[in-house]
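This document opens with one chain alone, in structure tokens, the form predicted alone.
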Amino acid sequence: MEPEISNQSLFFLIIFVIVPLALSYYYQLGVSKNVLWSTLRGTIQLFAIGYILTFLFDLPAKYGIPFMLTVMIIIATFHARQKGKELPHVGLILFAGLVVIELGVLGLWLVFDMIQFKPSEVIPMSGMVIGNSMTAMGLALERMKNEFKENNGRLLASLSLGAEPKQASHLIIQRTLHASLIPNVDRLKTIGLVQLPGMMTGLILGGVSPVMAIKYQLVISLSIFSSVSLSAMFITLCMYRYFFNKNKQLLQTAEEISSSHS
């Protein structure tokens, strides 16, 4: 028997949104109706996907993991742009990007009989990567435009002196690169200890035995430290170049990364 949560008890949820209301109220912290939305679109967006994986998981496989797929790494690619919306080709390079990991994860899941090739599996776990390696990505770009921004006189010397702009860039790309893997190291080293992971809860609560669960969950884990590392790496790579001209000269404001490059 599948465990069901009744809408009596999901009414009473209402108590977990009520305290940080409470609180932005007493401390006048001004967003309460930050929290009243947020949490009226999350469980609005909650619901509607939940009909459509479930009209998606009647459908044959070869339509319905490619349409949704599509779908979600488009709406992956607008979410990250925005941290780099000023960086020209960014929304095509972070598109093909998220296709190139997407496609490697899920062809190794396949080849190595890790997953089959069905909707309601392929598609929550092909979620799981996509939504990490966007939000590697949009913080590669937010932290590699602060470096930039911060190190701008230094950047200026090297080039003077007659270094690349890969040669002037290294230090950045390794501290970009840097910030966005040390958060997944160190949730592999507390994964299972300091909380259980929410695939495995969810399998578990499923009625699936703790030691299958384990496997998925390993599968997903390392398929997503994997696929955050390629993908902080890839869009680093790519676009740091954009913040030099032609001349190799540093671009030190939006408006010249646009022009430049246009």
Second form
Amino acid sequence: MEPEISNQSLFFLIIFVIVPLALSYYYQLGVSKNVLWSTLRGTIQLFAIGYILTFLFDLPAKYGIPFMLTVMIIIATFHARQKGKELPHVGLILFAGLVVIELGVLGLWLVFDMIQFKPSEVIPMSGMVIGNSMTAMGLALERMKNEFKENNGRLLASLSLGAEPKQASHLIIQRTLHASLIPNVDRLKTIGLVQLPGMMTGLILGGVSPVMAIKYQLVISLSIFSSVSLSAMFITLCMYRYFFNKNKQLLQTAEEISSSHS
Amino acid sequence: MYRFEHVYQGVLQDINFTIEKRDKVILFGPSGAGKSTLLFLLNRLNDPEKGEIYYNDQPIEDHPITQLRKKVGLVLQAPNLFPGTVWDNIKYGPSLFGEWEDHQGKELLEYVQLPSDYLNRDVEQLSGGEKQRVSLARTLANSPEVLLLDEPTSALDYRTAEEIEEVLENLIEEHKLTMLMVTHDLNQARRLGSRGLFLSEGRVAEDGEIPEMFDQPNSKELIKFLEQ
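Counterpart to the form predicted alone, namely the form predicted together with its partner chain:
What follows is the whole complex; the chain from before opens it.
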């Protein structure tokens, strides 16, 4: 049985919007406009992507998949870049990282026959990997910048003792990676206990047996776990060096960083 | 040991002076005069925009940078210890060059007058004064020729500051170090320094012996500074 929600049923979703609207009005939160706009925008976006996906799923896999993956990676690159746009070559490095990680994960899925090379399987699964990698890279960039700022004195102390930039940054790299990985580890620990993951829920609603749904969920959860870890590591290890100049001196402002590496 | 020729960097303008081996130089002057900037030029945590600095008669940039920094130790106002134990901190510098030997641990703590059972203490458990002593020991572990001190006692209370001063005095004598210290405390300058460099608005306004330059200042900038 295919799950079906009629347009009439969908209309009653408006109740879920009325609640936050009423709250905003009653408590004068001033977010009513925002609630309405977000709901409208989200709905239009989802329907649009629904139609686009229907179109893509009908395309031959060898055109539809590369096209959609490229689009997703480009959008993800621009989004993650916002977190570190003052760093040189950050866009290019993010793009390269996302391509390598996505191709690596996709390669493993296909080699070990976990999914088939069909747009309806590759695109949603890859979307989850790329989206999570994008968030991980953005967070790692942001965290790394903060760590450099907070540990300025320690970095100077370390350099003054004769450390190479890589040795001086060891603590920062360690902390950035730790911060990126811990939520991921925690999420994996409680998976299925607190809430059923979205993909699994979707498959069960779609009529797939819970055990089969779990198998898919495991594939995606572990793929995300691995790609998020790799993304954070990749971006941190590629970018820390831009906080130093060729004379192993610490660059302390965005202007110093961009002028030193231009 | 050091020779500055027409050096410009940030606020610093046309800096010229020479420092001989075993000089005990006090850099002082109003805030924003460029004292810390000048200190950072000496171990190349920063480079001049213009001019030349010589170290042991060679342009400073001809010395391999990590070796130069090893020879020119720096202690900052905040101890900036690395997370971990006292041991982890004091072996940091020599370990970078594969030169650490375990027996050094106790010796270094002795130099800074800390008991040897402090070696395994977590640095988070130490008081401000103890942290600054560990920071000194960490710098000394590299066996530097020059010791740069950027207001090393300004964050400490009077009594602890005096104790650190005593440690510094002994270390400089015992290890035959050349010292350059930034301080706002003129009494401390009298106790520790033999030569003063008074910086004002990025220039060396007066260069002389301590305590003579405090008792009989020549430049109007120094006279005004001492009056304040």
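Residue numbers count along the first chain shown, from 1. Superpose the two forms; the largest set of C-alphas matching within 1.5 Å is the rigid core. Not measured: the values here are computed from a predicted model.
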property	result
L203 C-alpha moves between the two forms by 2 Å or more, core aligned	no
Flag for N34, CA shift 2 Å or larger between the two forms after aligning core	yes
Displaced residue check between the two forms: L21, CA, 2 Å or over, core reference	yes
